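In structure tokens, one chain follows: the form predicted on its own.
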Amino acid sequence: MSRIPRISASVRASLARRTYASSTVQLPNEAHGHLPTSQSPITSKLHFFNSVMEEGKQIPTYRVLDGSGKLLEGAEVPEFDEALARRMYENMSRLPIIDNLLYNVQRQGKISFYMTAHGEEATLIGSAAALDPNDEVLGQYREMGVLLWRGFTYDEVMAQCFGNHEDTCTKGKQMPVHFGSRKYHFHPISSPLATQIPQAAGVGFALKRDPLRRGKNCAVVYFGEGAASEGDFHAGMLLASTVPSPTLFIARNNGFAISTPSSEQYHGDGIASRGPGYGIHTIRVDGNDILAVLSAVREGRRLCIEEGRGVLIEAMTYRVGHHSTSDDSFAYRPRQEVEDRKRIDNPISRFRLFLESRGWWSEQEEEKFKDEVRKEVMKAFKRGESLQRHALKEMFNDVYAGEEPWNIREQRQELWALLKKYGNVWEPWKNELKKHKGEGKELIEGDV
């Protein structure tokens, strides 16, 4: 039996680096006129093209700060002051503290699942700072930072992750990190990949139809480059560009779709190259540069609302954490590669160096702030862990809107019969019921 040859590391690196569009784009002259009802000039030259940039070049990446936190020559600094800069840095710094705690807590079996935002802090906080608080956000899995920016508390984070009775996001019915908040205009996260993308285009269209919000707000959807391989991505882009609807698409290109590197996900020039195909404004930005993200999202939002159609922003970053607590990323990438990215291109360190150069942050403030955050997060964790879950009857509420369907009534009746039979006598059930408010008595002693 013939063996499949192994691809060497050098060849893989070459494939990852290659420029996919190398042919020179030859723009035809207009001597032969245009196609009817079109601005496409007619040419007699046979020519194929595969690049959205002239001369086959790849799409550039917009950056303001270099890796050491210094302004690039000629860079336009977005409008911000010390107070905003400090708030952005503080929120960036909160994320890894919360993530490290809850990641370890999951390993102890106290919560079922967790997903970090390690390496993507600048993309999340920079974009959150550029949005209006009333813009409708549809997140994927890593957008807790957007909620924290808008005022979501540590207690609310813990309530959702533990599913206790203070969890107003999902009332304990969803996995951890599947946040949602009507107050902060953050639509509930769902597990299936990319479902939020066409939904966001629909939300944007609804905003456009609302006279009170038309021209004021947009829908904002976050997703990874892996989700952009789903059909839902194209459905959402098409809807936002043709209907159209003010929808801001923010693609977090963090290098991996679970275990699949981006070099194996697409042959073209990233996600940004797809924007022109739908006729929408597009930019690629350094996702580890919070000032570049702030500037790009501000301008993208302005275009989105003024023109009432979609805008695509591809934020180039790197996931230094595992995909989730169900993943071991060192099975498909070298540990040293991750450590190098943490050291060389750390978004938090980059912005901190910029702040220190302006006298807006110091080593003393760093230690004091992180110590305070750790204490506050640990306090919220202990409190959230100690609280009971929702009353047992809540599992049947808010499942469907309108009149309760027959299947929910049937399931409640079945649980009631089981609780009547075993709830007060079988020790495992008695212990489990104690975790709920009311210990299930509203069902055991009630008449369903």
Partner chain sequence: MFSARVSQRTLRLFKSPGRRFQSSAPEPPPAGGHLPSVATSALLRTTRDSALRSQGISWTDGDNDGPPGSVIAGRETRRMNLYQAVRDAMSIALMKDDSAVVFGEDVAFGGVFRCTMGLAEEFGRERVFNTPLTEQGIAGFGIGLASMGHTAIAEIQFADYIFPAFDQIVNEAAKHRFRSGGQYDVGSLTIRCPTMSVGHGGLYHSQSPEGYFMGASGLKIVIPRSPVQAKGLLLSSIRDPNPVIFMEPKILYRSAIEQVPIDDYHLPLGRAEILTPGSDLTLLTWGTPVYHCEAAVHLLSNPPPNLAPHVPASIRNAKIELIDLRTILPWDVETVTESVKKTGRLVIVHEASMTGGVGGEIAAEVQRRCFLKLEAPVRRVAGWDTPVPMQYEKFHIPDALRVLDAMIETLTY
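Predicted, not measured: the structure shown is a model, and the values here were computed from it. If you superpose the two forms and keep the largest set of C-alpha atoms that fall within 1.5 Å, you have the rigid core. Positions refer to the first chain, counted from 1. Compared with the form predicted together with the partner chain:
Could you switch over to the form predicted together with the partner chain, since the one displayed so far is the form predicted on its own?
What follows is just the one chain, with no partners and no other molecules.
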């Protein structure tokens, strides 16, 4: 015989809170009452469900502009003016210029690696524009656009990608595109996927505990639909909803994780369907419509901060470029598919048509703007390329703070002694030393 357990005071209290918090939800017909420890109504109908929407329906995609940049019927234009619109457009347009250059530069062997954001410009810039510049961003690796929006310079981009001595992101320790900037509240990129997602929940919690930032800022975490398959994604969502903490989850669903199409990444209704499973407010948005992204992220951010809990945004877009410079995507998708997507669903031209229809942008401005950007980017590239790497002695720094452990100290001394002995005669080192600031002279000639 089953007995109905007594509901403890704390459970009752939390039930009350829950009911209050979700008061917008219609309470279903409770002809048979509900489970003692939850609001789940008792039903006599044997029925499996497999949708978070009305039976059989997919989660809708929020859109403001149609493919030709015209306002969708019934859509509301987000609050913005010409200056903001132009700034958004200009930032979108800067991305492919930098991407093209650095992609080609990698091809020439001048940098070791690169990843473009072709096709995802609206998702990146639209979300960046919706955030407060002090919101804490945790990215995956394709989010350089967010940093640029915040003021990161071309020189800083080049410094990181070349790993030269002006690189303050990683001091030449990480691969290209692994940006990080405390100044711009952009946490350091790490190659292992999805690790940033639960970290974001912790960042959000710290913001909530900080009296100066509570209610003002949230944590914002970007990740691909591929990374969302990692356990860390689920851990992060669960923590931000349960602990809870103001964390805005932005899934860039660009259709691919390297070669794996999203159809092999999940069987459910995208990433968005997972939000309600964690009790998280969720929206799917057309990631190639910058105004839709702007509105969705603004509203998501508001909810997130107001409720102090996670919010999920799934931005639907398409990875037009290869995964990275190590990838040739035509090995697994037809060239024509990419060409079609570029033509039919180009986020930049969609927004440009909208701007032009308002008289906020013109062909002449386009030419002039792109010309200037190309020149500036090229100048930064030449400069970045010409600078040497950090001094070799940086290598052992930043492992520990405080007293340096004996092993690090002794290993540094061991290398310095080897350099003194062989630095001038061992060709591989001799050549390599020339790339570093000071060319190792302080070690070879100095007292170490």
